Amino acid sequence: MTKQYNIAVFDGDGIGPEIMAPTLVVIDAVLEKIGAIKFKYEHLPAGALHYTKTGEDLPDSSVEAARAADAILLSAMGLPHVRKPDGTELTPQIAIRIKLGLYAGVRPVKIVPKQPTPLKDPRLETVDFVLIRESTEGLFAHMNEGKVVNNEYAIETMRITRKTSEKLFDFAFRLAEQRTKKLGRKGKVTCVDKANVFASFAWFRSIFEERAKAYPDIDHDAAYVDAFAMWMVQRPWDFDVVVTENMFGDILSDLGAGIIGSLGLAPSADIGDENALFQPCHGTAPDIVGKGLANPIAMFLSSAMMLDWMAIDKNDPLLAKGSEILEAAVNKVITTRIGLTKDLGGDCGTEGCTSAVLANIAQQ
């Protein structure tokens, strides 16, 4: 009997639709390969372009439809020239995290053999850690409430709560347990903060230490964010699961993308108690829209993360197999450079990369 899952799809802005369309084709090829599973896609309106037409960038109806889905796929969103009256860019991808309580932002930092990276060290091929960014609080919790007072000073508010922090740390330790089983090595969680300067971060770390006691088989330590940023460059192979506040995670996740060679290789997930959303880390690249040059790899890998999460959430091991097939197909493009896009030093565009991934899926 064939199982059906409902996937909410946000096509995005700029190159968003150009990488989402082939992603759905690739997912369907994986499902056909494993058999017994089908996805029904519901395309939901949101984004900067939708804002120019309607005056809203994230309709309530889209949020509720996403909430009811089994998983959410979201492509790149926002356009630099489309801004709110206060001059800031539209960020529906952030708003939906807060509305759905997607507190755990998962950003893998993994290097496969022959992957192009600006760092040079033979140990780089062992780099495989995950950055967990709290995605609903920190400096983003009141992002629409900042004030400039009399053109003399500005105020932003950071908010950290015990409830969300406890859930975040538990998520990080559970992920470390899962990775221990999968990778066959002892897990470790590192808390990154600025506990030496700010009371909020000292409290954040104290909650981390409390929750660590519930996971005695997982090692844990902590680091200040400035030192950790340096260590990410000097010795990224030393880390397993890293957990941090929203703004620090926003910055460090892009540093992680730099380590692996490109934002075009960087997938992500935002996971809550009831819902999970998967999207590439890169932007909408309006300068290459319509040219067939968009790199779909981060979107493909985000979809593999979706399948892996659904395998656990839906207790469906076939989806885990699908995730493995899709990730292996993408990794083969990276290691062989057959199907690699021009931004990564290859000679293909979106269509050529997609064809190579589909061929790799068929060969498995």
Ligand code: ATP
Contents of the next structure:
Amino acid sequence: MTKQYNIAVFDGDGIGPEIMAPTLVVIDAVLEKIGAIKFKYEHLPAGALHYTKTGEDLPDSSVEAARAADAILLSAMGLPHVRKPDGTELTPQIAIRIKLGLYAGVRPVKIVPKQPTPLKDPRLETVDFVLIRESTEGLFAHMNEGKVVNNEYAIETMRITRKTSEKLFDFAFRLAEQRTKKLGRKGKVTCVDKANVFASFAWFRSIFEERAKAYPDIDHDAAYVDAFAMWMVQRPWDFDVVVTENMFGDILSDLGAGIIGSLGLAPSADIGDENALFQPCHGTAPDIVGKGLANPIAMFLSSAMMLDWMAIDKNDPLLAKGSEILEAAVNKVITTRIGLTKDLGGDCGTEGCTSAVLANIAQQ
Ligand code: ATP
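Next block, the form predicted together with the named molecule, ref. the form predicted on its own:
After this comes the whole thing, all chains and molecules, with the earlier chain placed first.
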């Protein structure tokens, strides 16, 4: 009997729809390969283009439909020329995390053999860590309430709560436990903060230390964000699970994308207690829209993360098999360079990369 799951799809702006369309084709090819599972996609309106037509960037009806779905796929959103009256960009992709309580932003930093990377060191081929960015509070908690006062000074507020921090750290330690089983080595969680300067971060770190006691089999340590940024470049192979505040995570995840070679390769998941959303780390890349150059791999790998998450959430191991097939098909593009896009030094566009991934799926 074929099982069906409902997937909410936000096509996004800019290159968003250009990478979402092939992603759904690739997912369907994987499902056909594993058999017995089908996805029903519901395309939901949201984004900067939708705002120009309706005055709304994230309709409540879309949020509610996404909440009811089995999982959510979201492509890049926002356009630099579409601004709110205060001059800031629209960020429905951030607002939805807060509305659905998706507190754990999971950003894998993984390098496969022969991957073209800007850093040169043989140990880079062993880089495999996961950055967890708290995604609902920190410096983004009051992101629409910042004030410029009398043109003299500006204020933004950072909020860290015990409840979310505890859930975040538990998530990080549980992920380290899963990785211990999968990778066969002792797991470690590193808390990244600025506990030497800010009371909020000293408290954040103390909650981390409290939660660590519940996971005696997992090592833990902590680092200041400035030093950690340097270590990410000097010895990225040393980390396992790294957990941090929203703003620091925003910055460090782009640094992670830089280490692996391109934003076009960096997937992410935003996970809460009830829902999970999967999206590429990159933005809408306005400079390459409509040229057929967008690298779809970050969106493909985000979908592989979705299949992995659903495998556990739905207790359906076939989906984990699907995730493995998809990840292997993408890795083959990177190692063989057949289907590699221009941002990685290859000569393909979105279509060529997609065809190569489909061929690799068919061969498995
Ligand atoms: P945001 O702030 O919305 O995350 P950003 O300012 O980080 O966006 P991006 O839209 O991610 O900017 O683009 C940064 C650079 O990376 C651009 O030159 C863009 O063309 C390139 N880029 C981003 N995503 C891709 C992709 N999927 N394929 C190829 N190039 C990409």
